[in-house]
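In the block that follows, a single chain appears as structure tokens, in the form predicted on its own.
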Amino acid sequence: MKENNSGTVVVIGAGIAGLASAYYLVRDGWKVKILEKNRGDNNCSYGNAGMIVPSHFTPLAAPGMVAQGIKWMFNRKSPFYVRPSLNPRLMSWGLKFLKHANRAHVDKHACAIRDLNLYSSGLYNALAAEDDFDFELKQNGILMMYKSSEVQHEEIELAHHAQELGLDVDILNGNEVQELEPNLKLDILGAVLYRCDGKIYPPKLMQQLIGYLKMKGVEFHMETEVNKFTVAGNTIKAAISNRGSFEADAFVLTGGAYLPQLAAKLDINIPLMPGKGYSFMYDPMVENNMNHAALLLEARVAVTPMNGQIRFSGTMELGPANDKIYENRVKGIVEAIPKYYPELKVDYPKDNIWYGYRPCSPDGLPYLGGLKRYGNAVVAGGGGMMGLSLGPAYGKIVSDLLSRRPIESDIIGFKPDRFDG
């Protein structure tokens, strides 16, 4: 890799991760082609729920959770899914889950998880105040609202801990989040306030990064997809695609839900499970009737104004990639809907329902940092339910490594070759 940061970078993934990464590299003077084995214009990117999740500092392998996953198993239209199957690569990742589903392991990795989500957070507030974006940006909170005493009960003592790791939030009874929502009748008990938390319209974030970097000279290799890569010592030379060999520098792997077949091509484990998400768009056909986003806690699903109309999004479907979408997985988010916004009138979207496959880790944590096999290659994915939030830390951070600079957020934790070896 070049010391004066005018040698050339690879960026495989054209997710947040990969652009974001992209953005800054090309801020500090590198030279950046993008490979995408897909067409690059619908990938978890663009059809998530939105949101920038100070919020999330628990990770998704928290105490309760296989509890409360296998209840949900027997529920067809629950929020959270494992499809049974005998895939040596579920097994293995549900293990590890088995293992990290622990208090330990949440408190070990609250403070760092924290930390890079508002890290990220101040760079989307940087990154919208420059000339060629505008994503929606709108940093006002998300409502974690509330039907019941024992949901109310386990949100309070997370409200709680967030205030102890000092995150701005407001615990709330039901008259006072009508008051925030004066347009909108709601039908909860109460809700918690993450003022740290906010919120954009991902579509125009994606299109504005690729119209800024593609100004800036970076190349776009869409449908290219990396079959493997010539490697010299503990240095990687090129990946070889279907559409060429590409030499480089320096290389960064995102590939979100594909990182683990990436990864394996340098013969590193990544493990990751592709945990899929639905979404559709609802046109309330009433403007500014929603002033903050939220999630809808016993359903698990997210909502989100943003395009003047309501994104709706949930589930989480751990599994195998398949281009199936199961009905009543989407169903169960129409069906929590009116529960909580009575007045809201929402059918089955039918031909608008959007799905995109989340990169989940088995310890909740993602992968972020250079490889100890390759001294010029950086990971940088696995976010889960985070990877639009922390698409910002990513990209800076990644450019910091490569550009041998100190980084601003702690990702000790974060290694990318943790269960390698």
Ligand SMILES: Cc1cc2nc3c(=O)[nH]c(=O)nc-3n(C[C@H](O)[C@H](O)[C@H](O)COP(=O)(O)OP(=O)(O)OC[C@H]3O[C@@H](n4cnc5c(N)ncnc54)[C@H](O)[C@@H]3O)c2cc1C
Given for the second form:
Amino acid sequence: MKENNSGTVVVIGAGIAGLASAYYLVRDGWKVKILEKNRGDNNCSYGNAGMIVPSHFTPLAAPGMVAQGIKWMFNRKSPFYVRPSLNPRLMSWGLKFLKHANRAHVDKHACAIRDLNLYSSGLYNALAAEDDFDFELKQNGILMMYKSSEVQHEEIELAHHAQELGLDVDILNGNEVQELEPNLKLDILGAVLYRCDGKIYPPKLMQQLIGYLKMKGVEFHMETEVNKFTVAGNTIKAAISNRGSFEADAFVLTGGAYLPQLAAKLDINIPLMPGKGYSFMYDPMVENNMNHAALLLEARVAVTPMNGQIRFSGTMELGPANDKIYENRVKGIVEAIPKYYPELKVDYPKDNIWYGYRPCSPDGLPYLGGLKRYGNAVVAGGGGMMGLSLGPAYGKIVSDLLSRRPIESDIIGFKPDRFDG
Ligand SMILES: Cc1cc2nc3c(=O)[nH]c(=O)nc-3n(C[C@H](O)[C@H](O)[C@H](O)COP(=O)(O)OP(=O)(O)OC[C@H]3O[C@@H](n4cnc5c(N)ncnc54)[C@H](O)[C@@H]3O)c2cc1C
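Swap state to the form predicted together with the named molecule from the form predicted on its own:
Shown next: the complete complex, the earlier chain at its head.
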């Protein structure tokens, strides 16, 4: 690999991980080529809830998730679902998940996840301050709202843990939350306000990143699917695609939920399961009445004011990707809304449903760092429910690693080949 950043980097995937990597790489002087198998205008980084979440310091693999998941499997409208299947990939992923769903695992990694998210949130602030960017960044916190005393108990316990970790968090009763949202009637017991969290409008961020990168000379090769690599010893020489071969000094592997297939071309095992989620935009002219993004905890529904509208999103269907929209799951989201916001009457959004696949690792941790076997490749992905939030941190760390600079966040637990061999 060239030492003076004058070399070429091929970035595979034009989601937030790929675009953010390209952003920092091009600023560091690299010549960047992005290879994207689709058109790169509707991947998981577009339709998500747009939340920046230092609050999500608990990995998905956490105590209680297994029991909760089994309970929810028997409810067709539940927000979490694992389709029962003998698919060997799903079974192997599930066994790894079970192994990690314990308190020791959560405690071991909470600080590193918190720090990576806070680091990324700071990088979002810096990006939003630039002239070329305005993606509706608002760092005024997210309300974790609950209706039941059972969830209240769990959430307050988590809030205390967050406070011990130094996060800016307030526990509020129903009236206090209503004071924060004076223009929108709420029917809740209370909420925890994670002041450390924020939100953006993801499509605007993605479009502005693409515009900026093109302006800086980054080459975009769309409908270009990488299906092979040429290697020599421990160096990747070229990515081979349906549109020819791309040689480079260094390679960045992203790929979202398809990262395992990409890594398999290098004979490396990076386990991920797609976690399908849905979202839709609602245009009630109340966006200006809603001050805060929120999570409706019992229903696991995310509510984000953006682009003059509100985006509702939710469900986590774990299993191999398929293009089916399961109406009952979307109905689960729709029916939850008036239970928390009694004045919001939302119809089933028939022609307006987006879905995407969260890239979920079995231990709930991202994959970020170099590969043992190939010295000129870096992986960024596996962010699951926080992949958008982590975008700038992915990008900055990818560029620091390839530019041989010290990195500013602890990524030791996130090694991309930790399950390999
Ligand atoms: C309903 C929902 C709500 C969410 N809400 C949030 C949230 O509020 N906050 C948050 O932080 N995260 C959220 N997420 C998760 C977040 O959207 C993802 O973690 C993130 O977008 C993943 O980004 P990525 O770049 O890794 O993958 P993607 O955005 O999926 O991009 C990967 C790209 O790689 C391309 N690709 C794959 N294989 C190849 C190949 N072989 N050759 C070339 N190209 C390839 C794909 O076509 C794709 O365009 C949510 C997700 C969902 C579904």
